[in-house]
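Single chain ahead, by itself, as structure tokens, in the form predicted alone.
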Amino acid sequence: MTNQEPPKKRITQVDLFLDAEELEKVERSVMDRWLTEGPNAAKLAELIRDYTKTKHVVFAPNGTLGLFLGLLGLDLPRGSEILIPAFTFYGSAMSAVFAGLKPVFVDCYPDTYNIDVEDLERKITPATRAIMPVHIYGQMCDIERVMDVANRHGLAVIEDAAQAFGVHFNGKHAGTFGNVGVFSFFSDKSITMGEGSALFTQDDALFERLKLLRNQGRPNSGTFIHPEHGMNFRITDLQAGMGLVQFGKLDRIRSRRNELWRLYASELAGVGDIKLMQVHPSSDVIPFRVAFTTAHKADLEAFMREENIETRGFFYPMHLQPKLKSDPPVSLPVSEKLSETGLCLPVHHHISDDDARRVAATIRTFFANR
């Protein structure tokens, strides 16, 4: 009989920061017989408005539908162009496609991974009507320069801030710069409701349109006269109750994720060819992942898997997606290079300091053995 080492603890890419508080809040909704959007949602919207200093908040079932709803509210001409970074999640582009718009893809910066403002301005044509900047991996893009471009060219702006709730640029919250901003509360975001999203706007008229669009074309439920077209984009009060508890944890989540970010950065300084994502100096950050690039991505990914550590690759560029390729094809070299070389490390609340040190030590071992 041989002695075998016990398997190493699995370090997962995503885990949930949930406890009895969320369960109690959901149970309260059930006991109160209020499952559809109601008092919890109203309270959560109030807290979000106060925290972000935005004027209006409405909810949608998830981030992709939130972007879709925001674009419907902007009422852009069908077939018009919207500029979107190629380095983003597929939902950004799909929201535009299903809203009847033509995505035109823009490259990104190699250090922050956010939209390249110079390339953005080069891509503007007479058919361009809007910009969708995306705030990547828990920091903000250079949104003030994006807004300058938009204002000079008369373009609408919908901020995809799915990964940036609680993040600010020069002290102003993400999603409050453009005509509308959209946040996601999916399970791997800084705070979660399982699914769900929030839309921000300062525009009274746009807010009224969004309310009608999300509530089947009527200002209030319970009436059967529908003055406008609309669909059902409401959330449940079960979700909102969970969101209330999660909102109360935001400062702890911010603090812990930044502690882990600094620990990873210290432990990985000077290791191999690793280059960590840089944060724009005007943006703060709630790390969505600890993201870096290396020319040895595939081998490192496999080595980490053998050591029971989950990593995650970067987004596959939008302009290379099978249903989004242009003819003739375009080249966006930075987005392509990031996809080829990028890896993410976990930064969720259940990663201990020892876990992070083990992850970093495993990476150091990989490069030492090359």
Ligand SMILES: Cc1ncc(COP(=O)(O)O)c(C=O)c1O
Second form
Amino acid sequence: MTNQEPPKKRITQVDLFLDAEELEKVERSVMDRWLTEGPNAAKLAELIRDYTKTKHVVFAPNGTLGLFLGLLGLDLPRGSEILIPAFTFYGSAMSAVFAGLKPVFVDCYPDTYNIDVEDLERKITPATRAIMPVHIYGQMCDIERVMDVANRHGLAVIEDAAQAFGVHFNGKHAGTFGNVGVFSFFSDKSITMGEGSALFTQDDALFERLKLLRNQGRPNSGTFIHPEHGMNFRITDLQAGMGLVQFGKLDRIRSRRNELWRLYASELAGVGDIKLMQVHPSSDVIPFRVAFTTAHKADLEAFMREENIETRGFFYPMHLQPKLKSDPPVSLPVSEKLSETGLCLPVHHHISDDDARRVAATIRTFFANR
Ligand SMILES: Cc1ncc(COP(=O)(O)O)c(C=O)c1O
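Mind pulling up the form predicted in complex with the ligand next to the form predicted alone we just looked at?
Every chain and every other molecule in the complex is listed next, the one we just looked at coming first.
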């Protein structure tokens, strides 16, 4: 017999807030024999329109394809430049590449991690046609200033709001500022359908075009005459049923994640060299990650792993990605530094206050031992 302590409970980075309600809804679709996009999707679109005040909603199979569909809808000239923050998920940049555009990367602010509007304006050239601002980690970028730049230079805007469902800037919902806004409902997003995406637009003509593009170039299914080119970007009603239940949980998700955020912030105040992400004063937040920077990232990450706590690093910047880096290389120092120093703590519905306190106490122990 040894006196070894039992392993500590594992605290995972991501967990799903699912229960019998989602299961019942999916079962209902099966029993009703309605699997492809149908009544659940129509109801979900209606609820989303009412809640976000967007004029139009269409769905897509995931956020990456949602961005791709949005760019096809904007019909930008092939080879034209689109400005994208370097600090984002790979899917943002890939949607542009596959739409035949040239991504040009922009640095971000060190405190909010969102697109640096001065750098954005500096990167505009005669070939620039669009901007893809990204709303990072559950808050919005300074979208009003981005829109001001876009309007002054005549550029289209596609908001990558993959991580920002339920989030507002000066009271206006993410994804309703640009020509088109795109959300993700992937498993780690605040509300999820497993995979899935919603596109918002306020523009009637663009809405009509998106509907054709996503449904094989025809206004309705069941006809074999296709007036336009189009693909299949439909979702299933199984997904949409799950989305309906998740949408009903949004307020609980928002308040719990904000409680956890505040708890972490008070427990970690003044600890080591930790700097928590700051939120722009005009944005509200549904924390997608509790993100911070420290010069001791690698050691802290290893220490947390030994304590059975999962952390996650930040994005690797787009301008350094093997298939995206330019020759000569560009330098975007803030995005690079964030990638080197950033770490995320778990924030989801199965983290109790005690779990969050244990995470914070582990971080305090790490710094106390240095
Ligand atoms: C900022 C951002 N853009 C795009 C995507 C792509 O969304 P999806 O995973 O649904 O394709 C993600 C997903 O994590 C994201 O975080």
